[in-house]
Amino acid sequence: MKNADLIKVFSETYDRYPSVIVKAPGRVNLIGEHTDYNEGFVLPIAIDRYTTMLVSGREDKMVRLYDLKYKESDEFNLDSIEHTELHRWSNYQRGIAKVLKVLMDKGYKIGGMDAMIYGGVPEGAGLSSSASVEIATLLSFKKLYEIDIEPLEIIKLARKAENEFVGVECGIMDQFASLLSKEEYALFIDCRTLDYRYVRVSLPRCAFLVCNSMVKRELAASAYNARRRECKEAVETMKKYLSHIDSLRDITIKDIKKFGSYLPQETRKRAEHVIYENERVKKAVEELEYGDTEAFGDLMNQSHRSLKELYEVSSEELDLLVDTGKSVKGVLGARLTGAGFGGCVLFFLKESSIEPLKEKILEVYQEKTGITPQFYKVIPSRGAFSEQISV
């Protein structure tokens, strides 16, 4: 929807005009899956799909919400924020408001707001719609109440909201990418130090195509949290032999080859994925900067194989999409992106192969699953931003 249309709906809903518009993108992780919460390395891009929020401040503590996708309203008071099962989509706004109490305790005067949400990031697809909502909500409060807060603090607060209020033990990558990405670049992030740098990914005659399997997964109810626990168990066991380690990030390939036999087989597989994936991310940065598209694509293929066989977060549908895609000439790499268990596959391919790939997938995937997938050609895009509205 155009901004003018959104403003019209807002004014009809609240009988007033919005003062600020905020946009926060979803993201696709090029490589580095399940490494972020293990203090490792990731390489995401923001995509040209945004959560848009139109907001106006209030003189009281009420937060009134209207979600265009669900066509539902909800509200809560900043002095009494509780989790809701009735309008679960609003738990992201509630969670952000809850963590902002830290700033209110420091003397910031934060009031309520009227907000309208327009979600342009597909949900349940592994494109981080939740992080885009969290960042958009936090920037809305920041803009309305002139909160002096640094980007890294915004990222940490958004993650805290999802971990502690929504109940998903995500790492920090999604919020990071939604806020700090920029056009034509990926973010190479060290999830321990939070150091980051930009890596150009605008490669001649190449593109990124996301294919949504249309198999949704509820992340909080999935095996995601179980994988986190397995990684922690691996670290605790390995500490007996490598006393200096704090996370899987600290374990080298040489270490896992030497001491991995002391881990239960399943736990060892989880650890091996993370350790080798961290190396793939660092190698991917080198290949992108060198411009070696085939080498980068091969690293993506290796990543998917590891996610399937070692981390065991793929699915029959995701594997079918990957295998079908790899049979099409000009497809350089394919891997699941996001937590897995459903969601999307990311293809790195020649521009000229986009239509042949779509046709092949539609033919094979529909025949074998009865599901019609969706496609999104994505480009590395800018991170979240806000603008004043003049009406």
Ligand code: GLA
Given for the second form:
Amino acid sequence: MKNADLIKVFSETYDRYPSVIVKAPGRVNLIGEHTDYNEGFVLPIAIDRYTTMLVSGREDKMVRLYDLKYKESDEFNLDSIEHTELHRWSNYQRGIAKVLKVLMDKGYKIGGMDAMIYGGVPEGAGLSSSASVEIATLLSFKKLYEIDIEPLEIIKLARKAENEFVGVECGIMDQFASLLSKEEYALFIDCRTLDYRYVRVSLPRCAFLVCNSMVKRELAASAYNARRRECKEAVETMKKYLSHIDSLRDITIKDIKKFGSYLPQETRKRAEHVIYENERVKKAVEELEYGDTEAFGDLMNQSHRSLKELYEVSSEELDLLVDTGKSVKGVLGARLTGAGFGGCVLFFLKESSIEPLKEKILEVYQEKTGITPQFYKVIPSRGAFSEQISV
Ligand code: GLA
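Go ahead and give the structure of the form predicted together with ligand GLA, now that the form predicted alone is out.
Next comes the full complex, and the chain you just saw is listed first.
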């Protein structure tokens, strides 16, 4: 939807004009899955799909929300923020408002707002629509109330909202990618130190295509949290043999070869995935910079295999998409992206293979599952930003 149309709906809804527009993108992770909460490495890009929020400040502490996609309204007071089952989509804004308390305690005067949300990031697909809503909400408050905080603090607060209020113990990658990504670049993040650097994605005649399996796993959040626990257990056990380690990040391939047999089989598999995946991310950065598309694609393929066999977060549908894709000429790499258990597959392929790949998947996937998948061609895009609206 165009900005002018959004402004019109806002003014009809609230009988006033918005003063700020905020946009925060979803993300797709090129490689480095389930490594962020193990203090490892990730390599996401922001995608050209954004959550847009139009907002205006208020004199009181009310936050009024209107979601254009759900055509639903909700409101709450900054002084008494509770979960809602009725409008679950607004728990993200509620979570952000709740963590603002930290800033209010530091002396910032933060009031309410009238907000209209337009969700352009597909939901439940592993493309971080939730992180985009969180970042958009935080930037809205920041701009309206001139809160002077650093990007890293914004990212940490957004993650805190998701961890503590929404109840998903996610790592830091999604909020990071939504805020700090840059057009034409991937973001190489060290999730321990939070150092990051931009890696140019300039691969002539190649493209990234996301395919949404359209399957959501109801238990995805609890399965995700279970994987986190398993990683923690692996570290606790390995600490007996490697006293210096604090997370799986500290365990080398040599270490796991030597001491891995002391772990229960399942836990060992989880640890192995993380340890090798971290190595793959570092290699992927080199290959991207060097422009070796075959080698980069191959790392993606290895990543998927590991997520399927060792981390066990794939699904029949995701595997079917990956395998079907790999049979198409010009597809260089394919892997599930995001937490897994459903959601999307990311294909890295020659531009000229996009249509043949889509055709093949539509034929095979529909026949075997009865589901029509969705495709999104994605390009490395700009991270979140806010602008004053003058009407
Ligand atoms: C979800 C989480 C991220 C990350 C990925 C898996 O997207 O929100 O923090 O852990 O899963 O790589």
